[in-house]
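Take a look at this single chain in structure tokens; it is the form predicted on its own.
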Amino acid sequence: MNGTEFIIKAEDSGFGAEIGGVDLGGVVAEETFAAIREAMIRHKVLVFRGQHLDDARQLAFAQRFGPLEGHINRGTRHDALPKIQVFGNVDQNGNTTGVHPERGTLVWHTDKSYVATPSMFTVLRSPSVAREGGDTLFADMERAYADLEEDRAARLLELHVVHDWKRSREKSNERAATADEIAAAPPVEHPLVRTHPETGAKALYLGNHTSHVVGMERAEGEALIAELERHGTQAKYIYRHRWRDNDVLMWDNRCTVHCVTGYDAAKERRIVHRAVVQGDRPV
């Protein structure tokens, strides 16, 4: 790669990889960028250590993958760069609030599945990391689907699930969705099993944003979603990211779910800045 030291260090399972030899805050050559994107599709979760990015550089890097999405929650938008979303437990005086922002991030989900064209990639950096807890977990929903019994996997292909921002807020005991948010993100149907548009692989597509199964009695559908989530988030499908200062983490929302582990929000400072690349309609 023209003398660069681009390195991919993959997890043993192939799910998740650490990328070395790249400065995301500098000029990333087209050849290197293409290799990053190829690694993203292959490994689903990428980690870049020791990156010194500000918001503008994070935005510029994320934009190379495609148009960026806005955010339903206006309260978390960056004041100067609204396509950057800021989550943190630190107030304007630099004191911890004691509260983890957006409790929905503590439960399994895939970003923005409650809109018609959900997120493709998410690019996350953490200006301040918790020293204990606050890890990000990812589950490989392609492997989870592939491991289902053949007959059951085939039956799931026939099902659609409603994803709903309003219901997601209720399930995570977060503040209620506003009327403007509900209008901007009304309930939407997606297949329970989606096909990756670039690889053709199939994956379970669910998480906290899911509300119910179309055409199925509510309680039965909720039980099915919960059962499949338990199956898909078994330890054998999980990659755990333990944050370090100046990490950049990115993932493919079309075939993964993720969540944050608990931490002491009164003691630990934790701030993350997020940019999200728009995807396409699940099929």
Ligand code: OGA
The other form holds:
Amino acid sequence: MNGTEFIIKAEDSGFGAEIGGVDLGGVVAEETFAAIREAMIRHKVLVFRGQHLDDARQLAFAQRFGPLEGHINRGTRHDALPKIQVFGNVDQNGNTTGVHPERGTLVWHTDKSYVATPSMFTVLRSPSVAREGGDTLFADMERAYADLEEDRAARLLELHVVHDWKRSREKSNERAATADEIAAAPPVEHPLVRTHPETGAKALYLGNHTSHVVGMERAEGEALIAELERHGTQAKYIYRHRWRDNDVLMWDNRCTVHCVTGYDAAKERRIVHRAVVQGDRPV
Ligand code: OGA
Ligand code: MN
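Let's compare: the form predicted on its own is above, so bring in the form predicted together with this ligand.
Full assembly next; the chain just shown is listed first.
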């Protein structure tokens, strides 16, 4: 048996796939890298098991997809590698803090939709995995859009939505955005339905960072977004990632939303290190 054979094991739905036979911390040949990128576009969520990456290698792998972006929240940036963001509930003494960092990750969102050119891919590894809970869920926003009734799907193409870091934090009951953060991430407008720049497929583009629908009464717009989110996050559109030690997880933010499921933040130790590849302006 050849242990280095490149394998794609796709979910039955086609949404999400496990990639085998690749050592992301080693030398990934150009051809293999191209196959990974192709699988990424096709399956939207990729899982690599049994990887032994450190931060520098995670960064190097993520960087092959394009320029990385730092997070707006400076407090959770890696000390030496600012393009790596660390979210965890473990303090310097190794004790749990009892609090999940970034409560906004517990609700459906797509990374950094509150900036003009939001994230393309996120590459995540978890040096400490919760034993119970703390799964990462993904919902396929292309299938969700494709399943809408035709007239409605056409009408939604007209709408634009404001995404806002400040509002996002209010909605998830996080510490308020600072003045610096608000200046760095003022509200932005994106189409409610975006077209994937590589495949041309249309997807609902929404989640916790949304504030309101442009030109629509606030409550009405919020209700519309909430309703579409409920539609798009039905079980049939979801892929659930149950973390194992040494997993690397990667997703396309342009056509998916994701969230973390609850876990006992006093008991479990859950840490993720993330690197984010910058994307284009949604159209
Ligand atoms: C993220 C995120 C999910 C997780 O890093 O963008 O939402 O499972 N993380 O920690
Ligand atoms: Mn996220």
